[in-house]
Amino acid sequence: MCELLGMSANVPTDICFSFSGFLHRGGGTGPHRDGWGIAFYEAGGYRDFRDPHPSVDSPIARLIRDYPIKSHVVISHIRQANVGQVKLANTHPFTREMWGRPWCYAHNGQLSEAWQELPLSFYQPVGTTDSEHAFCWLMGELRQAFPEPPQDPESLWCHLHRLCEQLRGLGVFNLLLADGEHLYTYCSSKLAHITRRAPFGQASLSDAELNVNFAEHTTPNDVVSVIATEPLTDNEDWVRMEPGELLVWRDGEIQGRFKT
C-alpha cells in the first residue's frame, strides 16, 4: 500500500528532516515506486509538487529535501499503485476548491469495487483511482451539507468523521485532508503521530543516516506535530491512532478527536 506524511505546526516550519526519511520509502527502503507528491500551505497560498516516478530517484524530491519551504500544514504521499495506471493524473495529493480554499487530500489503502457506485455531484475525478473518486464524493457530500463554512466547526468535523466511516466500510481508508488551517487525519488501519515541543531533543531517522537536534532550530514556543503511516524516527515515542479515529489538528495541537 501507499504511505502518508503530514505536518501541522504553530509557526512556519520546513519538513526537510521528515521528508528526507520518507522519500527513501519510495523505492529505497520501501516498495512504493509508483509516484509521490507533497503539498504546502503558505501564508494563505498553496503549492504542490507531484511526480509519477519513485521519490528515491526523483530530482524533484531531492529539491524538496534540500529546499526548506516553510509551512503550517503539509501533506505528502508515496504511491504503490493498486487501482489506476502509474501516471501524473493518478498521483497524490489531489486538490479541489471549496469556500474559496484549496482542499488537499491523500489516501492510503484500497477500497472494494463498490467505490465506483459512490454518487458524484460537484466534483469529478481527473484520473482513474479509487482514491480520487472517494475524494470527489467526500468533498461533494461536505459541500452539500455545508454550502457555506459552518459557524460551529465541530458540526463539520462530526460529519467528516461519519463520511470517513462510510468509506472505511468499503475497505482500507487512511486519510490526510487539509483546508489550509486544519489538518484532518483519519485512521482505518495505520497512522502514527508525534508532537515535538520544548524542551526539544535529538531525533534519528529510521530510513536514512540523519540526525538532528531540534533545540538548535526551534524556539521555546514552537509546536510541531508529524503524522505518518509508520514512525519515521527510531528514538522517539510515536502514538498510534486507533482504527476509526479522526483527529483534527491546528497549529500543531489536537483540536478535536472523534472515535467509532
Contents of the next structure:
2 protein chains.
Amino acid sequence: MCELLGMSANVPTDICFSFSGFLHRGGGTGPHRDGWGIAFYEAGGYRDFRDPHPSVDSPIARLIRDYPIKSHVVISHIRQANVGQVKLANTHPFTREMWGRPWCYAHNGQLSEAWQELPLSFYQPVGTTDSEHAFCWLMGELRQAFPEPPQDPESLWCHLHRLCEQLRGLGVFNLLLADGEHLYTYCSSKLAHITRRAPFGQASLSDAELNVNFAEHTTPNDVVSVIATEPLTDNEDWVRMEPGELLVWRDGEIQGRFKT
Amino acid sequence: MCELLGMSANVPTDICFSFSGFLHRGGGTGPHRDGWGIAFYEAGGYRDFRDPHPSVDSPIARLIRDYPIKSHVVISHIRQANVGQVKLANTHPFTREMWGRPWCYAHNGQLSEAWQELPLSFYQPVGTTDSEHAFCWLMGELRQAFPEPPQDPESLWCHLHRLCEQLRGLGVFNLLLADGEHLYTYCSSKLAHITRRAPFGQASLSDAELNVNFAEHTTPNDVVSVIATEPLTDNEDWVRMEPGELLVWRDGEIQGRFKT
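Having seen the form predicted on its own, the form predicted in complex with another copy of the chain:
Once more the chain from above appears, this time first in line as the rest of the complex follows.
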C-alpha cells in the first residue's frame, strides 16, 4: 500500500511542515520505500517532482522540504509497490492535460485484475501500474462525457463520484485528483482531513520531532485543509472520511460532498 | 530569444558538465532570466524540473547541476520571454502523452501572429505562449496522421519535417523534441551539435571556469551527442545545423537527416 497527502488552501501556502512528517514514512517510520512524488499548482502553473528512491534518503525530497513552494493545491504520494516494478514511470502522481488544464492524480490501494479490462480512449498509460491505467480510464471517461468544461460543475463531480464508485468495485481505491482549482478526495478505505483556520494553534508531527505554531505563519483569513491517509499530527482532531465518500475542495473549503 | 540544450547518448549519462555552462546563461553570462527547465528520460520513465526564476539563482538548478541524473535523452531550455508572461505555465519544456509515451518539447524563436490560427485537436495549451500552442498543434497533427506508432518510423520523421517546415514559415522555429528513444532537432536559424566518442579528450566550458577530461568518466564504447543553440565549449569543433534541417538522434548517433 501507499500513502497520500493533499492540500487545498485559499492562499498560496507551503506544505513543508506536513511534508516533513510525510517523507519520514517513505522508508523511515513507514515501509513506503518504492518512490515518492509531489505536485504543486502555483498561480502560474503546475509542476511535479518524482523520484523512484525512498523519500527519506532523497536529495530532491530534502530540497522540497527546505524550499518553500507556495501553492493552492498540492498532491503527494509515497509508494510501497504492489502492481508494477519500482521505476520512475510507475511513480505517482500521474498527470494528463484535459481542456488545457493539467490534471494530477495519485492512488492508494490495489485493484483486482479486472483493471486491465478498463477500456482506454484518449489517454494511455506510460508505466505498468493498475493506478495509472485506472487514471487513464477515468480521464478518458470524463473527457468523453464532457468534451468541454461543463457549465454546471456539479454534473462533473457527480459523474466523477460514479466513476470512483466503479473503481471501488474493483478493490481498494483511495484517490487524490486535482485540476488546479479543485482537489477531489475519494475514500475507499482510509483518508482523513483537517481544516486549519483562525484562531490558529500549535501542531505537532506524529512522525518527526517537529512543532509549528501556525499563528506565526498565517493571517486571520487563511484557510488551509490537509488530507492524508493517516493523520499527520497527534494533537489535532482529524476527521476520517467514510468509504464511498467524495469531497470536492476549493480554497481550503468543502464545496461538494457525494456519498454512496 | 531563448536557448536550447539537448543530449542523446548510448549509455545513461549525466549532463552536469554541459548544464553547468548552460545555466550560467540564465541570468549570468546570458540574458535568459525568465525561467528554465530540464527534462530527463531515464530507463524507467520521464521527469522534468521547471522554475520560472533565473537558472543562475535557482536552488532547483543547483540541485540538478550537483545531483547526477543519468539519462539517454535530455532536453533543457532557458527562457527570455517574448510571447506570454513569465510564469510556470509558460516555462519550457512542455510535455504531452501520445501512444503511451511522454513527448517532450522545447522551442527557441518567435512565430508571427498567425500561430494563433494553428488548429488544435487532442491537445490544448495550458499557458499562453506561441511555443506551447505550436507544440499542441504539432502533436495533434502527428496523432491524426498516426493514431498508432507507425511500423516505418521514417514516415513519421518525414511528416514531422514537413510540420516543422510549416512552422518555420511562421517565423523562427528551432526545436528540440523527444519521445524517450529519439531526439529530434530542427534548425530554423541556430543549432549546433557535437558527438563525443573514443578517444575522449578534454573539454573546457565557454561560460564558466570548468574543464573536464571525458576519458576519466567514460568507457570506450560510449557515444554522447550534445546539441545547443550556441556551442558550449571553446576547444571542440561543433557542427552548425543548416536552416530547414531535421536530425533524428538515437543512442548518440544520427539516424535520420531531412533537408528542405
